[in-house]
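Just the one chain here, laid out as structure tokens, in the form predicted on its own.
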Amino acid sequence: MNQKEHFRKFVYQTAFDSRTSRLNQLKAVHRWKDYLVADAYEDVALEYFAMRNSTGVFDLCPMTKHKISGPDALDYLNRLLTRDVSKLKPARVSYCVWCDDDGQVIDDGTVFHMREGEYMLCSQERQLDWLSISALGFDVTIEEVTHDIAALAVQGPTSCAILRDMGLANIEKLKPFGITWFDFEGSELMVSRTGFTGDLGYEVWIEPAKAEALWDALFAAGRIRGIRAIGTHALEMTRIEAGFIQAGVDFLPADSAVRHGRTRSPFELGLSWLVDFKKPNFTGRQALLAEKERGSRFNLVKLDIEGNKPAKDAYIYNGKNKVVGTVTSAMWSPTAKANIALASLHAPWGKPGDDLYAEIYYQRELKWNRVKARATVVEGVFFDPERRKVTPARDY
């Protein structure tokens, strides 16, 4: 069956399924769009520490990928996205968001400027309908290529050394958010220095027919450096430590919202740096200009919470015992040695020094307990190692 006819089939295995299914001792999986992906393979803690101390490999095949090309590709993307895409040179990647007419975020993702006039937009959610509607009046071709590209996230301090040992010469010279290409068994292997862990890491992209060979070569090269397949639970831990947001968790995509007031603007997600009012018109510009003038409704902040009980879905109170927000993501961080969280707070709350508390409920032996723990607003991120940015990447 032609995989592009995904509406004819309910569930797909990824291009790496023959390898990942053998490793999945827990048989813990969930559906990411049309694919089955592992929550964890053997032990979440071991997978997490692999990414922080050696290398973790995550199957990225289900990530939604759109190829955007044509004479108006740049003008189209500049109209769609809030940041100035004209500044993105070939062989570079940028983080981006796009909004509806009300300035509310539909999704975030990465835009790859592959070659002159050729782009790839990657996101968690399917966006073909919105992208097609937004293309009205532009000479541009938009194609969803999710099924046509197999991808892996290779993340952790030994990731560069493993790729080099696999035969990718001079990979250590690739700068953060850079792209380079290699020959792999007669196919083009694209490597980008990108990832969702806040650590040194890469993403590798290849045609599905070469996926198994790529997996085997990667794991053979990484055997002595502690390479390990990792699932979504461990990846979730690293992205919270890095302070990265996730659609459907830290914000509700505007095109799927039912209730008014549940969505967020880039300003309300701490992404004002992605909004460029100096470039020509883009979708949501007028609404965002108005919001900048009057102020935002919410602030997304990072919190350091006392104690060691994760504040999952907790209410945040001020010193007068009034609810001022909610936690969107939370965990005990083994690396930061702290109880950390991302939270959406009603403005003006969310400034360093604010008197805040998290109401945490947790269960022990069928008994529910309640604690109210002090929450401190954190500036910067919880985890930001030097190795993430250094070029050439160091050997570990």
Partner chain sequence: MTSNNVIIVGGGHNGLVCAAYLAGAGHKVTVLEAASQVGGAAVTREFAPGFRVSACAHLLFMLNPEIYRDLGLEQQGFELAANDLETVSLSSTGGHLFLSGSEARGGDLGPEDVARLKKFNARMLKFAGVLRKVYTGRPPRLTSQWSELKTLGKLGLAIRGMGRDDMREFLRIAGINIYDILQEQFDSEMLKGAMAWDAVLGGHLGPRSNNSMLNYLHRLTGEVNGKRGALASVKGGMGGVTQALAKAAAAAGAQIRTSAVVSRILVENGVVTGVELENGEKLSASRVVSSADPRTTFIDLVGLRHLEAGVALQVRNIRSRGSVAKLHLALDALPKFTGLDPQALGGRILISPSMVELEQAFDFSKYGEMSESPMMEITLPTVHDPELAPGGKHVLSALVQYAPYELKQGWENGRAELLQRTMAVLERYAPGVGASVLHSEILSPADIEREFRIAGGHWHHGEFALDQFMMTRPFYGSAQYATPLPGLYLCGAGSHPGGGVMGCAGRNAAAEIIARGGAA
The other form holds:
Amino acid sequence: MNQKEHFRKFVYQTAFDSRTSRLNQLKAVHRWKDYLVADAYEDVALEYFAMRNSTGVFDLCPMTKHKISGPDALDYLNRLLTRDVSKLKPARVSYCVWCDDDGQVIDDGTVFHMREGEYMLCSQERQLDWLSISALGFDVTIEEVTHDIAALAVQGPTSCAILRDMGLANIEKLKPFGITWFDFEGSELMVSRTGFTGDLGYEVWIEPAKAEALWDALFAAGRIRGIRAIGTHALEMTRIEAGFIQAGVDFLPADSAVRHGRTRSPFELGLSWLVDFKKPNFTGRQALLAEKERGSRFNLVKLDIEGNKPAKDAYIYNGKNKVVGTVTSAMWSPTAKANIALASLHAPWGKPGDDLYAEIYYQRELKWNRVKARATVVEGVFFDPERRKVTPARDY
Amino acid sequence: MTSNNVIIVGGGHNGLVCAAYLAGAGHKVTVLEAASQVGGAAVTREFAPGFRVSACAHLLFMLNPEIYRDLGLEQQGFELAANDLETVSLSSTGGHLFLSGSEARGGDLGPEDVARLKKFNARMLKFAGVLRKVYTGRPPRLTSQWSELKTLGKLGLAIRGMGRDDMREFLRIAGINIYDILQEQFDSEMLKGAMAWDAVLGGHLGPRSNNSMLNYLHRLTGEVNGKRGALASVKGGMGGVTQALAKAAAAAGAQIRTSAVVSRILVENGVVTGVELENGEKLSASRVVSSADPRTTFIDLVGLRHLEAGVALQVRNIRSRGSVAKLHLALDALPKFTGLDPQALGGRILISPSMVELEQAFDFSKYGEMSESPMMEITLPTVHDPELAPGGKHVLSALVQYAPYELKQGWENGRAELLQRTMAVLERYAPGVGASVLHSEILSPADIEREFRIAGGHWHHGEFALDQFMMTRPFYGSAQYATPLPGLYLCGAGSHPGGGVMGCAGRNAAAEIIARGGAA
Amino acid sequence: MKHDAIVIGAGHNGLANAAFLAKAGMKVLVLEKNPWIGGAAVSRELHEGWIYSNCSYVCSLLRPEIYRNLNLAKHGLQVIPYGGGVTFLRNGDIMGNYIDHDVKRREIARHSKRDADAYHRFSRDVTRQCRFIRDFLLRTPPDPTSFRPRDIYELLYTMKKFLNLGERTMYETIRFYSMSVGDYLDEYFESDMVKAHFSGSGIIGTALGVYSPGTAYVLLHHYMGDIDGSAGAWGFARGGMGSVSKALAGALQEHGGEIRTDAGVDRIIVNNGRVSGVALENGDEIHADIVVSNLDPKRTFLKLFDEKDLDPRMVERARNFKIRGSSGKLNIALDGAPDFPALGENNPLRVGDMHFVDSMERLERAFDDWKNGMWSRDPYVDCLIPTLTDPTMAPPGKHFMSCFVQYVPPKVKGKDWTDEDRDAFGKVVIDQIGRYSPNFKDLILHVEVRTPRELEAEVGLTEGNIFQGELTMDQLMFNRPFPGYAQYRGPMKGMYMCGSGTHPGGGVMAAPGANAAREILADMKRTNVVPETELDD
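Starting from the form predicted on its own above, please write out the structure of the form predicted in complex with the partner chain.
Following is the full complex, with the preceding chain placed first.
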């Protein structure tokens, strides 16, 4: 197709489309950047339990990916990201956020230190504009490679076994946040022990031409280990259980904020551990230092809410019936058997032991009800299986 | 490292003023000037054996009187060669127009315009007076803090204090272009052409560009010997100003080093710690004050990587496309301008016969082309100050517009052509001038950039416009002289209140540093 | 019969003003010199079977609050969105502004990958400015020289809104209002084509070039339509722009207002320092204590008043009012839909606006021509085929094309326009479009070329300025139309202004008419019926 005629196709199919569309019974999809991705293939609950019990495979192709290289790559990333990238060794991955000059989070993502001096930054939102602005004064090459790399998240207790059975020798020795490479039909297959589910899991990366073959090999190896394609709805459940935040849901990306004061700093998202003030300069440092002295405006907290009515979109009140914040993500956790939520509360609210209530609206057979349920601030994540960290990973 | 150890990068007039005030307040100050003499762009240079000339600006009209007095410049040898210079605006037909403050005669001037000019000039001086009130202080930040709002309140009161009619008129015209205003006010094309010159000199704008009115008022904030809007010629050229300033700074205790080229402003752990010279020498200081333009300061000396990304973007976005070239001629004899009494050669001579021609000259520069028929401001400094040239010989100094920094053909190719076009214009008004030229030199914005280390060759270190004015000059976050980089300050024309040999930026920066006490 | 108020001119603002006055219970008479109503918001059958929106051609700024309050839907107004826009490039390519955000992004990315992502930042920043200014459209500007409580209240309101932007955006706002659209776009985009595409909306109706400081904010006129959010805020009035006027007239008549056409006003009668009515061109006098002029300020004060009735300073202000026309218009009846091969088959952009200038330099040079008293030899044309969207304006399969042209001077080299000038100008535009559409010229059945001369003669817009006065800082907000007269009141009791020459200016917005009505009702001590801005948090 003539490049100019791209308008004839509003959305792209991912490199796995021939496989995923066959499995997608519900044809329920939504747009993620250039692509269509499945909400669910057959049943959300089955897909969720696949990730907690066997293995779920999520098509990650639409994830925005940038390759960053050049003599100043490390210095550049250290100025861009709030954490110290010089501590990130080759073949390691790290979770990260980046801020604007006001110390407000633009996006979160993962930075891969592939080979020495070669990095890949993955994020939900597009970042080329900000990455280019950040490159002023650096000798660095930034390549947007979203469409050049096909990726899958292979997540769940049997995921290691499946990859091993697929022929990825010694995959069990890969530590969390580690990267390793294999040959796959003459192409380089990159495997990282990363994911969005808070469980044992991997992400696999390959050139799009080999995507279908990879899928087939994976599903052939996984047949006897309960492998299943999963959609975003199920993934969403696992990430809330894992306590991960999502751009556009739990915080507003600073580069999208039209209204003043709607964005959040890393401190306000519970990510102070990602901010390394020992670095002499990174974008947002001065504002964050000032915030540290002055105090933050918000706290993002995990809540365990009384009862079993999911607190989606709920207001949070204090004991004096004053609104102190809102829920950003909420669900009934089938694994923890708990009514869990992430909520953004005005400071100083959000300390363990605070007297808080969620105002929940729910509907039963078209009848709406309202409850005010006690909400308890939880430290630590809702579901944190040991297998997430154990190396060598076993066949769970 | 002592806490009051200050290095000033650049010994231009603002750097020297800043040094003098800081040293006077007990700071240990070192001024580092790259050239072999102080002065920056306010210097006198020998461009041909025995011929000396002010290298950039050639007239004095904005030097702040408080600085003059505080630093005792008179005692330091500062002397005017001539004051109250008359402006002659040349007509190709010989009916020249003479202009001095609110007095005008000749040209195509009718009696109504003469009367209108008096009224207009008085009003403009009043409006410029409003700007003067905020020029001697630090620009406010736009926060709801009282200390910041105070300055804005002061500006508001100054505007209100003019009375309702003047306030309305000020708010009407301050943001627009001089073309429309002069069209409303005057009939004489020559008068309008001459007045419009003052509104566009040094900038990348034409008379029809909004911001030209602001530039016009800016110029009128100046005074010489208590006379607002007057023009003066400095004895020994503009270097006379900076030589006196250097003496004043030295007298106050500042150390001045020339031929000391700063190659880097040193940043350690996010804090400025000193500078490194081209010869590798490192000097430490708790504060570095740069009188270089902001782009040079941040891009070349600091390095954008030491700034946060948003600040780096702001630096990149500073508009500083120089548009003025400088012509220097060593002459065998005084030029003979057709129809001009030689008496008038001591004044300022303009070739800007109408706003339309001035605007058309500007149009070329928008596309990276030099004006087909450049406009210019000419002085013959040797008329009042014969020592600038060997006996009986003369110097012609002219500001030539428009010569865009980003010339499509490049300045290496364009310089000779600009000289040729400029000489052709001169020859039209002063037939035979070419024959008396002993030596000529034309400095393009690219030359000015290289020679005076001003990015873009922009005399004002950045376009003077509402988007780069007061709290957005050079950009917000650095408008209060302190920069986002702890320990680094700006004190040049790129900062409030902007260009012109005024000294206010240097003085305001010093005041800010003094007010901050020990804190970097 | 004595009327409570006379409105001179049945343009959309005059009608909106009258409708609100009538709604508040006043007896209102609208006088229109033409045999039709609408001013510059008209649908006219100038070629048999074809309805032309022969002046204004899109409906983007009409305040939804007014639309709703006057029940314009009931009176037949429907606004139909249209799709995107395209700039044709000389190299045969296009730069398309597709409606779908991802398709648009990929299209920009064809020209610059970086610019595609920068568009996100650009639209965020322009949206911030839209949101800021929107709250002031249905408010009367304060007089900064006044100490009256309402002026001080309004000033404080403005300050509060400004402070709410946050420090960084406050500085950006100052910059936005003072920069040129060219410099502003430089801060976002690297591709000249991309910049040329987006800067067009910074010069529409404006006697300034893309590099003239003060053009960045003109972008708002384009983006404001989007910010109002709800679908249909931005598009064609079904049946042509006359539908807007017709609906406003319907609202007026519903409330008992009266419209008289073919009733040109000769002058406003002043008695004992206050207005007492108007004298028509036919000699009739009609009396009313309130006279509202929908005419531009120059016409109002220099033509409708006897100079002796005005303070000489008022006359001077009116004389100095800047109202240079800079736009022209071609209205074309087409035998079929023209092909634009560069678009390719069935490109959704063919129903959008089309432009033919692909570089900033070409845009700026178009302005240089205007400065030199000529129409642009290579003009910026905003070309639309409303009939691809609206089935009511031409016979099936036939089309109406509206070409708005920038720049066209009010006089040609200082002389009045001649028919030859007009035709030569028309040819430039047709040739430019013809370069991108091989069958275009053959499809032409009828062309109406409108230069500032025609706009002035027919619509009554002095010098053909479509905004009833230039939108530069000296004529905006509390300076519009004149400092001290920005609150819709004229220089004497009973006299008001309600045209685009008053705040918030031009565009088929109806806000000036509504704001003037609010002031009149306040002076009459009547209950206000004019809606306030629907605020968003």
